[in-house]
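Just the one chain here, the form predicted on its own, laid out as structure tokens.
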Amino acid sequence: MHQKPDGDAMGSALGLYHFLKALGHEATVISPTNWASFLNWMPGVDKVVDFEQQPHASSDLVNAAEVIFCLDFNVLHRTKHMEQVLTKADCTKVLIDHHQQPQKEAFNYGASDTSKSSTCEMVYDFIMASGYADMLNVDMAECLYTGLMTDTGSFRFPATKASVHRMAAHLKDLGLNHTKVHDYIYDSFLENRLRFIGHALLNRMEVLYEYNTSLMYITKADLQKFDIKTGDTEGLVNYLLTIQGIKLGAIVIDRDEERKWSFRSKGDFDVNTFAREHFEGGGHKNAAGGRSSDNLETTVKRFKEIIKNYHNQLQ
């Protein structure tokens, strides 16, 4: 899966991972960081292998497969400091994921459909289409419900076809319960991550209503002072669509290496090719995201320059 990992990048890998222990393979779920504590619950995570923590039992464990399958990544560096491992690798490699622009020549074979609402709905597709469905079970079904829900923005977005209802009422004709899995992922933070949400709102957040855009920057020293751990800025920038007449919200983060950027937009405004030409990033047409080596106060800066030039895309 890619570097750390949200819900549907754990959920599509932990649900796969079931299934081929079910069929009696012998497999290892790797993740190329940490991950964020609300994802901890998953059945199966404590067997989940941290590249950076373990690099040399990873190596090994990617060195020694037959098969390594790519999940919710197109492109081998979203892996981090495992694309050089992965690349040497002497097996076949299958990519299933839903992000555009993939690159083809690193994998054997893969599934690559940008419109799906998640990896793990394409996972659900190939455990269905591979003759052996019955093996679905309610491990599985937490795991891919997962990323069903938090890449749908709890079935909000417009990749929620009806598809995903199906998928849903059969994982619930299976047993799955549902509100468990919410109550993990949503209501699972301590007080300092609402504080610190408050805090962002409140003090580091523009409305550019000239171009119909929101953008929000977050230093250093709130990350210090709120304490803020991998997951916590999660969902931070979906806030700022719910301002009336906003097709377009920024957030940037200053971390230790580099400055991290999430896109989102509505209707017609593409993200993925925004983030692409500008930020070294992309991904979905209305979800993306991007990296600057610019300190904070310069990419803010370049982004106010840049999004001038959208100016009609954005009316």
Second form
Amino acid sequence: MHQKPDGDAMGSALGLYHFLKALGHEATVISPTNWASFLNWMPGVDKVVDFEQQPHASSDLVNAAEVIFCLDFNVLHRTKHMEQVLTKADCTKVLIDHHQQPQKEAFNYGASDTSKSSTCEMVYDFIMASGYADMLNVDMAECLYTGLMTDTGSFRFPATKASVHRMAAHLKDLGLNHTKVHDYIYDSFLENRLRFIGHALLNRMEVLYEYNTSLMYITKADLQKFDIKTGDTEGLVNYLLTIQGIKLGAIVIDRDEERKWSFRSKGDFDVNTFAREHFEGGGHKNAAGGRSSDNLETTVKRFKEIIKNYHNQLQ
Ligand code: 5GP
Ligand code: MN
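Same protein, the form predicted in complex with guanosine-5'-monophosphate (5GP) this time rather than the form predicted on its own?
To see the whole picture, the full complex is given below, headed by that same chain.
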């Protein structure tokens, strides 16, 4: 899975993990970095190895593997410090992912489908087509539902096809408690996060009406003051698109190692291309991320300059 895994990355990896275990395989899930605490309820998450915490043990596992499934990313550098180990690993590498422009040469086999709502949906399809669909159980259902729910914005983004609802219905038939999953993911934060969101909306948001763009920047001091942890800033960018007429929402967070951008758009504005061209990133047409090694002020300034070239596309 990609670094700082979200619900879809963790859910697809753990869903596949439970399936492989049920078939009698030896399987390990490795995350390139730590993850948000709202994922810590997931069945099997206690067995996930954090590459940054255990680089040697993780590398040994990678080197001993016969097959590596790469889930919810399609360019190896999305695994941060794992990239080198993965590149060198001499085994079968299988990609299952729904982002644009895969790094094809890095994988032996793969399913890469940008029309899919989530990697969890693709793992579900994989299980259904494997001849062992009867192995699907509630643990797998909870994991796979997590990414299905989070990556579709709770079943509202355009990629929420009928097949997504059919999958959800099937998981319900298997005994899935979807309310429990929703509560764990969306209603298990601490007070500080809500206060932080209030601060960010009040003091860190700029609306550039001329460009139908809303921008937010989070300083290091903000992160410290509100004791913000991995995952606490997830979803913040979505508030920007709730303003009437806004077509592009952009948030930049001053992380230790880089300035991390998240972009969201409505309609035809392609943030995957935008992130690739200007911020060393990528993702999907309406949701992408990127980075900058400039300081916060400079990267925000640069964004405001760049956006001028998109005046027409943002009308
Ligand atoms: P988020 O803004 O939620 O971090 O990411 C939005 C989407 O863009 C996700 O599908 C994520 O995997 C992808 N993404 C985020 N950051 C990057 C990046 O730096 N490079 C690439 N290629 N994709 C990214
Ligand atoms: Mn995904």
